[in-house]
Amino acid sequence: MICLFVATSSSNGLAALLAREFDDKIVRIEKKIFPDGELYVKIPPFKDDYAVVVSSLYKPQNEHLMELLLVLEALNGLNIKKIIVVIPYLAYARQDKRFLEGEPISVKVVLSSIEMNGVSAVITVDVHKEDSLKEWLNVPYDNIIPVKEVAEYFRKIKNVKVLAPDKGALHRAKLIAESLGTEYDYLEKFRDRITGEVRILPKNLRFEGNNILIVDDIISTGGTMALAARSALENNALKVYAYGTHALLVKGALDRLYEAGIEEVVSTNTVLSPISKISVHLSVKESLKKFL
C-alpha cells in the first residue's frame, strides 16, 4: 500500500527513515508562527488515499500538539481516507488521573482531541501508562517498548541485571531481561525507623559482582536514577548503567545522573537529546504494518 508521510516539525528524522523502510513518499508541513503567537501550518496537496503523520510532543509541548490537530485538520480537508498518528513521545501521559479534587485528567484532553480529528489508528511509543490509551481511545492503537533494539544496544555488558526503579516500571524492566536473558527486579523503599533515613533496596535481586541496567520510560529530572544508582553502587555493584526511553532531560539531569556515579545514560530518538543513540523506526515499522 503506498501511502504518504506526514513530517512535523517535531518528527526527528522518524518519517524519513520511515518512508524510506516503505519506499514511499514524504512531506514536510509548512509551518509559520503570526506576531500575535498563534501557529500556521499547510500541507503541499498530494493525491495519496493514505497519511502517517509522525509528531512526538515533546517541549514545547503545547506548540507542538496544537501544529499536530492543526496538521489533522488540514489532512481531513483534503479527503484523506485513513490517517495514522505516529506520536514518538506523547506529552501529559502521567497525568492520567484526578490525584487531586479539581484536576483534570490531562492525558484524556491529549488522546480525545487527536481522535476527533478523524484519526484511523494511533501508535506511541513507551507511553506512561498504557492504560491510559485503552480507556481514551476508540481507536485501534499500539504501544510500542523497543526491546529488541534496548537488548542489542547493552548486550555488550557482561554480568549484566536489569532494574526498575520501582514497581510501575517492572513489565519495562522484565521485557528487557528476557531478551537479555538475565534477572530482573524493583527497588523498593526503606525508611530507618530510629534515623528517619530512607534507602532503596531491590525486592530479590543481588548487586554485588554485578553490572546494573536501571530502565524508566522517561528521564526528566533524574532524581529517579540518581538514587538508585547510588543505591546499586554503595551495595557493591560492579557499574550502573541507565536507558530512559524519553529523554527529557530537565534541570541538569544529566549532571546529576553522572555526578551518581552512572556509567552511560542512553535514550531513543523520540526526543532528541545528547544520549539519544537508540532509533525506534524499525519497531514503529512493524507496527505501522498491522494498520496499512
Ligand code: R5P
The other form holds:
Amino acid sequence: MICLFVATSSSNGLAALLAREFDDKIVRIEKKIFPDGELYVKIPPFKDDYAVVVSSLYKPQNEHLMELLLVLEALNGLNIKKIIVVIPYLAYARQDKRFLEGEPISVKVVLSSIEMNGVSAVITVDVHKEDSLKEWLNVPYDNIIPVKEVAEYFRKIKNVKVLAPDKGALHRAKLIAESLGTEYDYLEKFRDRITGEVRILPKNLRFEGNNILIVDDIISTGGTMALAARSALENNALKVYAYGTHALLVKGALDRLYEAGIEEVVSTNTVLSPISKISVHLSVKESLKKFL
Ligand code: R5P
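Please give the corresponding structure for the form predicted together with this ligand, as opposed to the form predicted alone shown earlier.
All chains and molecules follow, beginning with the one already shown.
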C-alpha cells in the first residue's frame, strides 16, 4: 500500500513517527498567513492512494482546527482513495452537551465539520467522553488509550495502586491497573451529615504502605489532580505519581501539582509540554492498521 502521512503544524512529530513505523512517506504542509490574517495551506504533489492526516487540536485550538479543515478540503481535490484523520487531542471535547440553555454542543461542531470534509475514518486519543464520537460521527472511529505505554513508564514504581480522581475516569484507571497487575479505585465525595464537611476519599482501597498513581485524561489547571493527590497523601499513601494523557497545563498547573506533594507528573505527546514523556505513536499505529 502507498500511504502518505500528512503532518500539519500540530502533528508533534507523530506523523513522522507513524510514517517510519509503516515505512511510508511524510509530507509537511505549506502554510502561510495572508496579510488580512486568513490562513493558506497547500499540500506538496504526491501519488499516494491513502492519506493519514495528523493534527492535534490543542492551543491555539481554533487555528489548528481551521488548518485541519483546509488540509482535508485540499486532499478532497486530489485523487485520494481514503483519508484518515488522527486527532491526538480533540479540542472542545469537554463541552459535550448543553449544560445551560443557550449553549452549543461544541464537540459536535468540531467532529461534524471534520467528517463533512470527506474523511473515511477518525482516530482519537483518550477523548474526554467516547460517547461523543459515537453520537457525532457517522464514519468509523477508534479512540485509543495508550495503556501499554503508560504501564511501561510506571512499571518502575513498586507497590503501586492506580487511582481515578472521579468515577468518570475509572475505565482508564482499570485498564492501566490491569496492565500493571495491580488494584485500582476512584475517589468519591462524602459529606458529613452533621458538620456538612466535604471529604474526598477512596471508594474501596486502603492506601497505607502503597504508592499511588493518579490517572486522568486532561491536566488543565491541575486542580483535579492536586485535590486527588492531597486526598491520597492524607490517606497515608507513600508517594503519589500523576499521569494525564493531555497536558494542557494552564495557569501554573505544574506548581499546583508539585505543591500538592506529587512526586512526578507525566503526560503524552498529544500536546507538547515539559512533561510529555510518553509517545502514543505505537498505539495509534495499531489502530491505523484497522483502517488502512
Ligand atoms: C474533567 O472531567 C476532566 O476529566 C479532567 O479531570 C479535568 O479537565 C482536569 O481539569 P483541571 O486540571 O483544571 O482540574
